[in-house]
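Just one chain follows, in the form predicted on its own, and it is written as structure tokens.
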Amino acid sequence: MIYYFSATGNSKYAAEKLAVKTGDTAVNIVDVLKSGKTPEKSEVTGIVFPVYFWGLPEIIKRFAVKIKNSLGGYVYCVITCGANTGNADKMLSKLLGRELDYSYSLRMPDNYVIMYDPCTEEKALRFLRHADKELDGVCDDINRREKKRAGSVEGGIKSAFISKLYDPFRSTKKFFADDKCTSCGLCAARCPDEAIVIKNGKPEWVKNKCQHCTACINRCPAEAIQFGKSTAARGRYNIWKIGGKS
């Protein structure tokens, strides 16, 4: 079984080509936390998602003690980033209480809109190229229950510091929605904290803190969704929008 975490579709559009190249299977990890129910014993177990702040997205920090009793006999890792993973897979293997057996750093479109300008489409599709090469060779290595790691001595020191930034970094207090906004309600429907809701036509931010996946901001088809005041003039990222298929 191979799990996910993905917000603007580059860890889904990993997760689904590993799955059709290992005849596997992808889930989608939101749903299996929603659903309450312990993950099934696999033979392999395949865990997808972005670094953030070199290290672990929160939501991959609860998946990883929910699944600990449920890995399979081989287990590995593709983590997505815009540079380099540092010592995400390390952070994982603890979490997990193993050593994972495969982790890879797969380069993917940046999207982090809060800090920077996502790519712009034409170097997104380039990345995306790339990936594909890239994965094909990360499925050769799983058929084969390779075992090998992604880290480095450079991003492991990344890891020990800047990580550590993520969780105050996570306040919902700069989100709000402009003028643009035409209360379609997506950005509720999409958040995987549910830390939106629509009130009055309009969507509130009603946790203190979310996992900043950026989901809301760049999959809002009305780019009505901002963060503090520098988001308003970037542009925004979503593998749906330049046609990538997931």
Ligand SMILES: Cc1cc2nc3c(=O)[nH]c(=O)nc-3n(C[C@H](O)[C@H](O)[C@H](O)COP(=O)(O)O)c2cc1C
Contents of the next structure:
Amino acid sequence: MIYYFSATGNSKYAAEKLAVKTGDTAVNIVDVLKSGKTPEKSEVTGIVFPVYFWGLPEIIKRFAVKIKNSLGGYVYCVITCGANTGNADKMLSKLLGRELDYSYSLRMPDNYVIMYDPCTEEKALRFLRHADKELDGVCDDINRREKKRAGSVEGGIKSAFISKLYDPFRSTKKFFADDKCTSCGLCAARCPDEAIVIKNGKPEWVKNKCQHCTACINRCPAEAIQFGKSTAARGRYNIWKIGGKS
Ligand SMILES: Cc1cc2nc3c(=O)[nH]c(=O)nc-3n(C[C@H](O)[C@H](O)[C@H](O)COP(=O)(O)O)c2cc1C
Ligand code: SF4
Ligand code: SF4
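Same protein, the form predicted in complex with this ligand this time rather than the form predicted on its own?
Okay, now the whole complex, with that chain kicking things off.
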């Protein structure tokens, strides 16, 4: 089984390609957690997700605890990133209570619009094409049950410090919808944390903290969601916007 978490489609794209090329099934971690069921044991388990602050998204930490007793023979992870995944694979391995047989750091377009302007669509497409080729190699590795690790010493040191910043950054305080909002409700429906509720036709952030996954801000069809003052002048990224088939 391949479990994935994805806000803007990169990790979903990777998980679905892996599923096709390794004859496996891709399942959304949000659905697994919502079902309340413990995942069934499978001989090969893949976990695919984005790196956040050189570490793990909060939802992955929760999922790791849930799945740790259902792991079979071969366990791997593919971590998508805008630049570097640091030691995130080691952090996952610690929570799973076992070594990962294989981990891979896959560069894809950066989606953290709250901090950076996303790259141009042309550059994002170039990234995607490159990632696609890399993924072919990853699929071959998995099919051969290769054993290798993604991390680096430099990544390990940075991860130790930068990952600690994630939790204080997860505040929802600065999210709001501007006048472009058409009341479609998609932001609330897609939020993996149930942090958004539509009230009087407009989204309201009802939790103090969320994943900061950017699904709401990057996938709002009207580009109406902002985070403080910095995002109004920035572009938006999601894989479907640049023609990704995921
Ligand atoms: C909260 C947050 C933190 C991020 N931190 C990092 C990071 O530390 N290093 C990095 O290379 N990319 C970082 N990114 C970029 C994402 O990991 C990357 O764009 C990923 O492929 C998005 O996956 P998705 O489309 O499946 O959601 C971050 C993105 C978010 C939303
Ligand atoms: S997705 Fe955008 S347009 Fe739709 S309700 Fe949310 S903020 Fe409004
Ligand atoms: S509120 Fe937005 S950024 Fe936060 S978890 Fe929900 S979709 Fe992701």
